[in-house]
Every structure is written in C-alpha cells, then in structure tokens.
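Encoded as structure tokens, the following chain is the form predicted alone, with no partner shown.
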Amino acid sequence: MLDSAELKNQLRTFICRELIRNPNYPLRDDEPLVTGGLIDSFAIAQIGVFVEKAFKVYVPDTELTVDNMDSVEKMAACVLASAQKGR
C-alpha cells in the first residue's frame, strides 16, 4: 500500500525538479500548481506518466484534471483513490 507522506514527497520532488525546474522551490502540499501558474495543464499528463512508472498506479485520463491535480495534496488523494480501485 502506498504511504501518503512518501507519495507526497516524491510528487513534490518530481514537480520541483522536472516541471518547475527549481529543486529548492518550497512547494507546499496545498499550493495551487496550475491555477497558481507554476505549471501548465499539459504537465498534468507528465505527472500521470510519472505516477504510473514510480508507483505502478494507473490514473485514468478522465481523472487527470486541474480539479483533481492542482496541488500535491489533491494529486496524492487522486493517486491513492486510483490505487484503491486497483488501477
């Protein structure tokens, strides 16, 4: 089973290094990513690919929305829900 804290840490690291391109950025769990202008909506697909590779959890494209993926906290909840559904 996925650990929520570890999931958030790995998502935060990926987002800061690969998408924001600032590994030292102090990204909060509740900080808005797309609506806050840190990443664009196309980056959500990259996050979906990362999640599938890193955690072996498939998040359906219909779930990869700004509403579901606009913060580390929301992403983790979406990934954990998909994991529980056996995706």
Contents of the next structure:
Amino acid sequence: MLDSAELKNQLRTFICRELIRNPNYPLRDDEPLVTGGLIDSFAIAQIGVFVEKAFKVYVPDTELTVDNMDSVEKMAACVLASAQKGR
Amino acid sequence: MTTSPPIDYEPLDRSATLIEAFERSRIDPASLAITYIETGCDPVRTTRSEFAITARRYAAAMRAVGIHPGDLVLVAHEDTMSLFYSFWGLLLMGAVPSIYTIPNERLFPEIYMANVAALIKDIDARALVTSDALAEQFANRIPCPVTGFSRVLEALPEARAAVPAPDHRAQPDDLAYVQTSSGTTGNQRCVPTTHRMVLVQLAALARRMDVRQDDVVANWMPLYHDGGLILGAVMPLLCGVPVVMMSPLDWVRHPAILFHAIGQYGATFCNMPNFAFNHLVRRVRERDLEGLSLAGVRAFVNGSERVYHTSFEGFLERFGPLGVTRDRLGVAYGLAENTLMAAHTRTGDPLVYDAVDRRRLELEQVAAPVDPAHSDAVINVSCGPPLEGVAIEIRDDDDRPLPERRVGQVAIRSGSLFTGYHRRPDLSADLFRGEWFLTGDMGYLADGQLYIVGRLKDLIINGGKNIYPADLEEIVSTIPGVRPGRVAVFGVPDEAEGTELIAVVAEIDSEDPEVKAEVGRQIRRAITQQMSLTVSFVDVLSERWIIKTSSGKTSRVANRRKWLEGRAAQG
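I would like to compare: after the form predicted alone, may I see the structure of the form predicted together with its partner chain?
So here's everything in the complex, that chain up top.
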C-alpha cells in the first residue's frame, strides 16, 4: 500500500530537482505547478514516467491532465486513485 | 520498406491554386483523407469526398456569417478538425485565412486578448472566427467583427443538400494564407503566402521526401505553425495520402499517442522539432511500447529548431529495438519566409554527421574536420542538400559568398520565397539582396550539404517556438522590487531536453532569501501568464551581476557565458 505522505515527499523531491531544477525550492503541497508557471505540460508526461518507475503505478493518459497534476497534493491523490484501480 | 509507386505529381506541378490541386487529384474520393485521434476518444475517419463536401459547407457558412472574398480572416480555435475545415472553407470562398494560436489555462486572458487585438490591427484582419467563449469576451473589444464558432456551425448547409462549389477563382499569385509568427506586439513578422509559393514548395518537398502512394503522415504539430499546417495537413491532402492528426496539447501530455498513430494507423512519415525526439525518449512509458513496432516508419524528420546529434542518438538507443534505424531519420532546415523548407535530406539516406574543431569554429568561423572522438569535436548534423529550385549561399558580413566549410550567414533564392512581411515591408527590406534573402541563420556548406551552427538574430528557440528575449526582459522589469534595467534573459542549450531553455537573472535590493524566493515566483508566474512559457532557471540576486555593454545595453552573450561558467563552477 502506498503511503500518502511518503508519496508526496518523493513527488516533491522529484519535482524540485528534475522539473524546477532547484533542489532547495520551498515547494508547498498546494502550490499551483502548471498554472503557477513552475512546470509545463511536458512535465505532466514526465510525472507519468516517474510514477511508473518509482511506484509501479500506471496513471492512464486520460488522468494525466492539468487539473489532476497542478499541485503535489492533487498529483498524490491521482496516483493513489490509479493505484487503487490498478489492483 | 515500401515498394508502392510514387504519388501523382501532376496536380502539384500543373495547378494554379491549392483548391485546383485538390480537385485535379485522381485519387479515389472514397479513400481515407484524415484520421483524427485523441486520448480517451474514438478516432474520427474522413474520406476525401467527405472532406470536400464538409469544406464546401464551411465555405457557404463563412459567406453566411458575413465574410467576403478577399477578406483576411483570423481563425483561433482549439479543435484541430474545425480549424482545418475553416481554413479550407475560407480558401474555397476566396477569403484569406490566418491561423493564430489559442489561449491555454496558463495564459492570462487579458494578455491574449490584447495580443489578438494588436495582431488584427497589424495584419488588417476583417474578421475573427473563434470559440464561443472567446468570441463573447472579444465582442466590441477588437477592431473587427467576431464570430463564435457555433454561429458557423448553425450556418452550415444541410449535409445532404448539394452545395455548389463557390464560383471564386483565385490566381497563382493571390494570397492563399498569412502565416502568423511570434514577435513583439506591433512587430509581428507575418508571411503572406501565395498559392504559387505553396505549390512550388510542395512539388519540391514531396519529391525530396519521395512520397509514395501507400505512405501515411502523422502530425501533432499545431496548425498555426507552418510545419503543422503545410506538412501535417495541406501536403497529405494534395499528395493524396492520408494523415493521422492529433492535437498538440494532447501529444505534449501523452506523447505515446504518436506511436498509436504509427502502430494502429500505419503512419510512415513524421516531421517534428528536435525537442520532440527528446520528449519521446524521456517521457513515453514502457507500458506504451509493449508490442509496438516502428519498423514501418520511413522517416522521422527533425526540423524547426537546432538539431542535436545527441537527440538522434538517444532516439536510436531507446527505439532502435523497435525498428528505428539511421536511414529512417531525416533532417530539414526551413523558414516560413520560404513557405516551409529550404533544405531536406533524402528519405532512405543515412544521417550524416560532420565532426569539426570547436576552437576553429568559434575563433576562425571555419568548419575544420576532426576525429569525432577528439575532445574538442563539435558534431553537426547535415540538413541535406537544398531543395530543387532553392539556391543556398553562405555569405560573409560584407555579403560576399564564402567557399565550402566557411561559416557565414545562410542566404537563399527560391521559387517559394516571400517578397516581404505582410504590411511590414520595412521589417524585411534590409534582408533582401536582389533575389537573395538573408535568413539570419549561420551555417556552412560541405559536399553539397547544409549545416546550421547558430544564428545572428537575438532569438531563443524553445520547443520550436521563437522567443525574443527583450519581450521577457520587459515583463520581468515590471515586477516590484526588480531593479530597473537590471534583468537579463537568454537561452541555454540543453541536451537533455534537446532545445534551448529560458534563463532569467534579475537583481533586487533585498538580501532576504524569502523575498528573493517570492520575486522568483513572481517572475515565473508573470512570464507564464503573459507569454505561456516556462522559465527553467531563475536567479534573483542582490549583488550586481548583470553585464552591460559600453552603450548600457544588456549583453545577452556575455551574461549567458558568465552564467554558464558559474553553473560549471558549481558542478
């Protein structure tokens, strides 16, 4: 079972290091990522790859949307939902 | 590999207009023209006769909503098929379409509206056709009539009614469409493109690509981009081969959809900017490759921005096992001013790399061959020979032609060349030397192949989009706390992304890290909301960092060098 807090931690670390390119960026869990200009639509696909590799969860393309990916909180909820369905 | 016969070139070679070239085609009207695919939706298949009928209905509807032959019409819509029907319908009725980018969730609506209003004024558009939501916001706020798309749909004649072909007959040198561009408000470099220019371009390009009757084109590039419009929509239609179309927004978020176009719908040609190769390598998931073969693809062609050999090598490494080989990778060099392409590799030829000495390239502007393993080797990728009918010269600062392997500005002379920017001939006057056009790109010729190594223009190409750094510097300068004039924006070549990333350096007075972080946030947000761009690197500093020229201008070259040296020192 995926732990929500751990999932958010790993997503936050990945986003700051790989997508914002600043490991020290003080990212809040509710901070708008796409609409806030921190990441772009390309990064949405990259989140999909990261989640597949790190957690063995395949988030369907239909769920990889700006609405579902616009904050660490939303992402984590979406990944957990996909993991539930994938069982 | 295909053995089917070449396409019929007669319509491209002998027609006066794009409309005539479509009508002259001897392809079976019941054959497939377009398959539109979208994540989570069923595919929509359209035959040539269905396309022709629907386009005629659009032509009639455009007349009915008050558009006249000769009117320049700006079209901005998120639905790719509606956009293409509007484009063709407007051509049919003798109007001049111009496709413009659509807003997205990141761009500020007010900014988008101001840009559209300025563009309409600049290009003297007589109508705007757009989505209902935008039409409502635009009403009475821009200097021309606005039509929401549902009005066009309501005006469509019955599908079963026989819609006569419009009686308008364009001439070869009439405007077919106006290609919009990015650029500062008031300085839009739009390319007026005639029917002749497009037909000359396509006749040469299709021959160089060696398009065959059983080929299928895949396209996700937007129709407001010359590559998306011409290669991804008009060319397949006029060559008589089907195209699998996708929405660019869908592809960016779900890049594997391109591989569905290949695996499920048999696509054999795909042209895309360099960054797209990296995007596919890095962001397609393993599960999406299960059972997939790419061996049927004749060419993945890299065009629209600087080509990195590392992008091709990464592509071969990941997708080689699925059937991608060196002779199925192509390269093109083009510019909207020449309708689309100026040079293009031959389909089936293996990639050509040219390893040259970096020091001599930078210091002497000479492309001196060295061993590719040499520590100072730069690997340039050939864009192929010039297209038939296109002449390319490399020129020095005094406009003298240079010999092979000397780097200078690329100049072209061609039958598909424009004659000046739309309503702004002042912006292009300096770029013509008789029949020759100075492209602003720097390159060299070797063994008849063109290599591009840089550009004169102060421009960042990020993800195939042209961006002027001054536009971004202006936005950053308005952010409270940023010292006036103490901002530098430049492009940083990034091999992992396969494109130039955007870096911003801004100076502020405060030394408080929280204030710096907040100003950094505001910089990213402002550029996203006003330009729909993502800044990759933001440095907010309190010390004096930015280098100015003796005349007080921000020196982007010097700042970029300083920034890169700083990064390298940090490791």
